[in-house]
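In structure tokens, one chain follows: the form predicted alone.
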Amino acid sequence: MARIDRIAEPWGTRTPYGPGEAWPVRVDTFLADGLTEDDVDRWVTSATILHSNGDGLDIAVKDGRIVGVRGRAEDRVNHGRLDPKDLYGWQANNSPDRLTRPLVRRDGELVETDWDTAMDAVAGRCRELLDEQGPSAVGFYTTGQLFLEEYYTLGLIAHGGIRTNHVDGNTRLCTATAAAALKETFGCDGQPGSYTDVDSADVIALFGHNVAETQSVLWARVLDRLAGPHPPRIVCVDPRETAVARAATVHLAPRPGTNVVLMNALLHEIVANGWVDRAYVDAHTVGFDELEERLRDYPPEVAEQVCDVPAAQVREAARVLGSAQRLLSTVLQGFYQSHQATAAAVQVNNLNLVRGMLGKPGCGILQMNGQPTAENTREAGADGDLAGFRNWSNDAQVADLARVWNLDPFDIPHHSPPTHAMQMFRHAEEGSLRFLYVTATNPAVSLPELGRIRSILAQERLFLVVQDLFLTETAQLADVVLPAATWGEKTGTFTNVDRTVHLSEKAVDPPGEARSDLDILIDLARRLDLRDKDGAPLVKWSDPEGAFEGWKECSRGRPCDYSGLSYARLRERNGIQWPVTEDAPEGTERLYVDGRFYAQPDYCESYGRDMVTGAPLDDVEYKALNPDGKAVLKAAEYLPPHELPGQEFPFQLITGRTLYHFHTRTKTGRAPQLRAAAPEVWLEMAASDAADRGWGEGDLLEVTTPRGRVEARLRISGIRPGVLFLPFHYGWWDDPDALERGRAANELTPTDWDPVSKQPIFKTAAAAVARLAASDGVPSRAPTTTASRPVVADVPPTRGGDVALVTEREGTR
């Protein structure tokens, strides 16, 4: 047993393993004020929030207070190991600053109220725009962090219920891409790999997927690989040094925004050498002379040019990928956040399928999500798809979803395509939304073009709810914010990236006043009168397990089903990968084994759209592309970024984000190991750019884009010359100078999406940088731990000291 400082070292202790073989276990403990596991009154059964890898994990409760977790060493996904924002991050939920009672606005202030009176003031304002306009004056922002229990009910509220189509969460952000591209190649959402691909695969290529910061433990699991006999060999694509791409066989860094060039040469080099499994191409794609076409206008000179990563490089990482016999393909942020997202990251699956490398051990695609429960927002219909990844331009299931409902399919919205995020926004700018409801997330920090974004919220004809733990900067603008209990005071399922399905038991009571977001909900469909086509109540469960019951039967026979799980059966065995079925009781591990896919154009959950526009395909078209169903493989042309480079503004910014925080920081700020661990805003730099103006570690530098301006510490690191890179985390709940200052990276980033996942573009915008002052010898206070390690300073390392000791324990079950 040891006691390892985890802000110092992320990733803990390696576990060395070979290929084929079990990840070995390694138990992680982090208790408060020098408790041991002896004083723990209970363990309680949960998984991991801060994230989307899906950990399993036990909570320690001691005097009705959460005090500790400890990795579960029978959970199939992280096998006792946790990641530091898990390890310290529960500490928010004993904030002495939680919301403990209703907040309502009077004479411009948010007084404190009883329920009754904010829940009043919530469904009579809804109901009031109902009657004057129709639902479409109605709109739900919601998460990547409630439970599946209640992001199905909000999709019944939603669309059953209000019928309006303007539905979304800040999944929008981080995992609206992962389903698109699903969708585009395989006809519906649902990863086709497993984390287990890791024991076997030969080859891991990480597609703008920083894996080592934002799934700590998917990483442990490589490192321990690295460290093995017969390692895997590791392409990685990042435009920054990041801690994949010291390790990588071979790293190319693109310029941003180039991502499909430098996907077609690989893919031309792929089968120029004849690297292609012509008898899985045949027998289960559609699209591969298209494809081949395409791919003649890309050789790695292109990608020379375009990309500026040199045409040997390509050449060699193609050689790596080409000659893979089990090969592992992940993806993330650097190809979903830029303007040709979802046609990049199809590439990645285009090269699985050429190579036939998938549904087998160590043959995989991972489209990643970003946040815990993103996988659940899209399967219950919270993301404004139809529940059960039914197809909305599909009428009949339409119908079979107004069966389960007990509603007339017309009732349910299906006209046109979802409202995604920035167009609800756009809705609300223009006065035809006029309520907006948003559940635990904090758009006033973490959408684009925030100067924007903060006129539209503060609007007075706009009626802003915000449900959360905290007075988050959105929650300051509400009209009415309803305060809600949070992981370990609630119960509910989440499923993560791989499909893993976890129950997470209520540990302790919330505080005060605040309740589950589900209970909230429900209230809401009762204040609201909800009815089905019978009159009975539109919502017809009381409970999270008998939330949990109706969502199975939503999601039996869909690809996303359920039917076979159970809260007793998760209580006996936590961690079933989805579909779980009477044929499939202990769960799936890949899909698409032997080339079966979701396809057919009866039961896809989507025909497509155009790759360059993004209109949606209709039956027709599909029928004639696909009519048995396969696997499609869709070609990408490239086009220039929409904000590129000049002489107002020379660089190139990227935004994101930092092993250490979550999203906004509204819980992982309230840690205070991880918030020593990266305290402060910085700003990275190319160390020549830099050298050419003569500026060092620590200067105070004045980053703008058109948008806005702001202020950041300089950190020198491995990042590409001619890119910035700010981190997205902070905004000025804990320091209201800093909105005047300018903290926020996202006062910088431009109103613009991926035309077919309509994703935000966080990666190109177009930026200027000014020195303000010299650092008079003070670094940035960036981590030196991950990406932002300095590279031409002596800066003192990240460390937790005492306060951040965990134990580790290794070969406990």
Given for the second form:
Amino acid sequence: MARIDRIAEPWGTRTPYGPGEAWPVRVDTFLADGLTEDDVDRWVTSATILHSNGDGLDIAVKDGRIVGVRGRAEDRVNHGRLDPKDLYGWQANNSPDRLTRPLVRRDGELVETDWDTAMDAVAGRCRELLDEQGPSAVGFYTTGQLFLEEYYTLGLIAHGGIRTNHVDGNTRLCTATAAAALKETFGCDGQPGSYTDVDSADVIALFGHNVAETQSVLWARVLDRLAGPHPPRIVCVDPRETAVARAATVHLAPRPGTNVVLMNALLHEIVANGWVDRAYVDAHTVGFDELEERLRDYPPEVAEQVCDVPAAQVREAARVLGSAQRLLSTVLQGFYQSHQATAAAVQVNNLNLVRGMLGKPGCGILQMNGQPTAENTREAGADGDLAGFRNWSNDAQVADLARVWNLDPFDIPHHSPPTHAMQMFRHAEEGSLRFLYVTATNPAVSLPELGRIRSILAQERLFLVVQDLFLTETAQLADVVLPAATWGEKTGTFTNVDRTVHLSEKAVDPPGEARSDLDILIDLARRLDLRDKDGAPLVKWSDPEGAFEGWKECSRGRPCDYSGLSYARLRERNGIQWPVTEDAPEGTERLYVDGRFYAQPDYCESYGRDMVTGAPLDDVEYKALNPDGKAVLKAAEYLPPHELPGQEFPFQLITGRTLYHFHTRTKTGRAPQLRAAAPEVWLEMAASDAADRGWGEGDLLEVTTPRGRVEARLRISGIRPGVLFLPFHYGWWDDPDALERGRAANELTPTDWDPVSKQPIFKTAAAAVARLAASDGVPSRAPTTTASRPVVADVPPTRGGDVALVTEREGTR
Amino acid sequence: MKLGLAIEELHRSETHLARTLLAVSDRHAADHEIFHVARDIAGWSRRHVTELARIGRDFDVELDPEPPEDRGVLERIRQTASDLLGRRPEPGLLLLADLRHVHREAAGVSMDWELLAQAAQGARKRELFELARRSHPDTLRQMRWANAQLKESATQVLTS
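Could you give the coordinates for the form predicted together with its partner chain, as opposed to the form predicted alone above?
Shown next: the complete complex, the earlier chain at its head.
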């Protein structure tokens, strides 16, 4: 047993292992106030909520309060380990500034009220607009952080009750391209791979995926492989010098916005050198000839020119990928939030397909998620798609959903693709969307071009409802604010990137009058008097388990089949991968074993889209392309980014995360250890760019784009020259002056999105930078432990100290 | 042989389609996807214009190889006007009309490519046939885009 500062050492102590061996157990525990495990009254089963990894944990309860967390040794995902955000982040639950009563706006001010008054205001305005304009006036914007039961209920209310097409989540900002890329290639969403692929892969390729910070426990698994016998080789594509890049065999740092060219060049080399599994390609895919023809235009020399990556490096990376025996590929925001997002992410699918590396141990694709419950947003239909990965353009599938919901199929909107978040805000801007119901997300800080978003949200003619834990920047603009319970205060299930379903139990009561999101939504449905076609209440459950049972029926026979699961089963063994059916009661480790896909024309979730225009294909086109439901190899041409640097704005600005914070710091900013680890926004710049201007570490800079300005201290890091990085976590809830000064990265980002996935582009803005003041020797307060590691030696290292000591216990199950 | 005439006609219709797409883009700058994608796919027509001018020389047709350009200042002024209009609902109807117009123009261009491909094959002009084979799918994609955008936009515009 050891005590270790997990701010200073985010990935903890190494427990090396070799290929094909089981990942050793290491149980991480953090308890507040010098408590020991003996002091804890109860341990309550749950999983982690501040990233997408889905690590199993137990919540420690003492005297009716959460006092700590402990990783679950037996959980398949983490084998006991926890991410620093989860070790310390639970403290936010106990924050004194939690919302405890509903608020309504009266004479311009938000004032406390009772639930009846607040809910009648919400339901009343909604009903008024439905009568006056119809469902096109009403939109829902949710999150990747509620529970499955809540999303399913929300989707039912919105699609089946209110019958609006305007439903989306902030998953649009994080995971929409993962879903889109999987639909393009496999005809359906659903993650092919498994985290256990890390245990046996001999090459792990990370495309725009800074796993060390986004999913630190998964990175610990990789680090343990790297520390053991026969370590895997790592290929990293990232313009920043991340911890992944430092550990990589080959690190490619392309110019932002050029991922398609780089991927095409890698595939060009794979095909040209004959590293293709022809038998697999012939048996299980369509489209290879078109792909091969397209790739001819992209030899490594083109990548050198466009991406500014040496051709020799591209060839070296291709050789590693081409010689892999077991290739695990992962993708995240470096691709998803960049120009031509889906086209680039799809090429990663193509890589594993042409190499025949899918559906076997170590051979997988993980199109990653950014949020803990993003998978549920997608499968339950709260991202606008129809529940159960049903195809909105397939009448038989819509009719099947109508059967489950006991509605007329005509009452479920499916006339066109679901309205994505950015389009909803556009409708609100031009005035046709007049009621927006926001759950557990903070668009006033997280959406691009904040000046525009603020002006849309602040409109008098828009009725804004915000359901959250705190008075976020968005809640401050609302007409009604509903105080919600959070993780640990309610029961429900959620599903991580590799399809692992966890049950998270209620450990304590929510503060004050706060209620679970599920209870609030059911209350809304009741007040709106939503009914099925026989006049019975549309929402037929009143608790989480009832909602889960409803969802099970909805998912039965679909790829995301939960029919073999139950709360009782999850209480026996938490953490089971869907599909779980009568035939697969223990769950399913990998999808697409033996080249069997969900892509048959009558079964698939999507017929695909044009990779440049985003126009959906119809059933006739899809049947002609892929009559037998194989995997589709989709080729993509490169288009230059829409905003290129020039004389006035010479840099390319990218935004992203740091390990210590999640989203807009609603929770992590209220956990002292996490707050102190990364207290203030910073700007990263390469040493050569700083030297050219005579600037030093800690100088106060002003970054501008045509849309706004941000002030930040300079961190000279290992980032690619010509590129600037800003973390996107910092808003103004904890510093009201920051709104005026400019602190949120999205003051600068453009309104532009990938036409296929509709995911906004956060990683290709042209920017200028000027110095406001010299540092006087004080460095920026960016973490030194992560991608923001300084290149100069005299920056004090990031430490958590005594208040951040975590117990690590190895090898106990 | 009247192949030169067919090339000339296609050069004219592609030039017109590129101009139309750029104008639609300018007019709908507050509809960001329309703004960007219309410009992206105007690039296909611009490429076709250049290639038609090049191959036209083999058939004794002199055509302008310079495709319609982005119009700098003028464009920015129009975009500003459109940004100001972003708060009003009327541009929705204009958008539907514009998309319908793009679809019709692109359908005409598509027919022109069909004709040219037929003729090139009949006359055994391999290079010309290859140009048509390569280019025609772009036109079909432009049509599908206009059609899809029209469908997506129509409900909100007409029901609100």
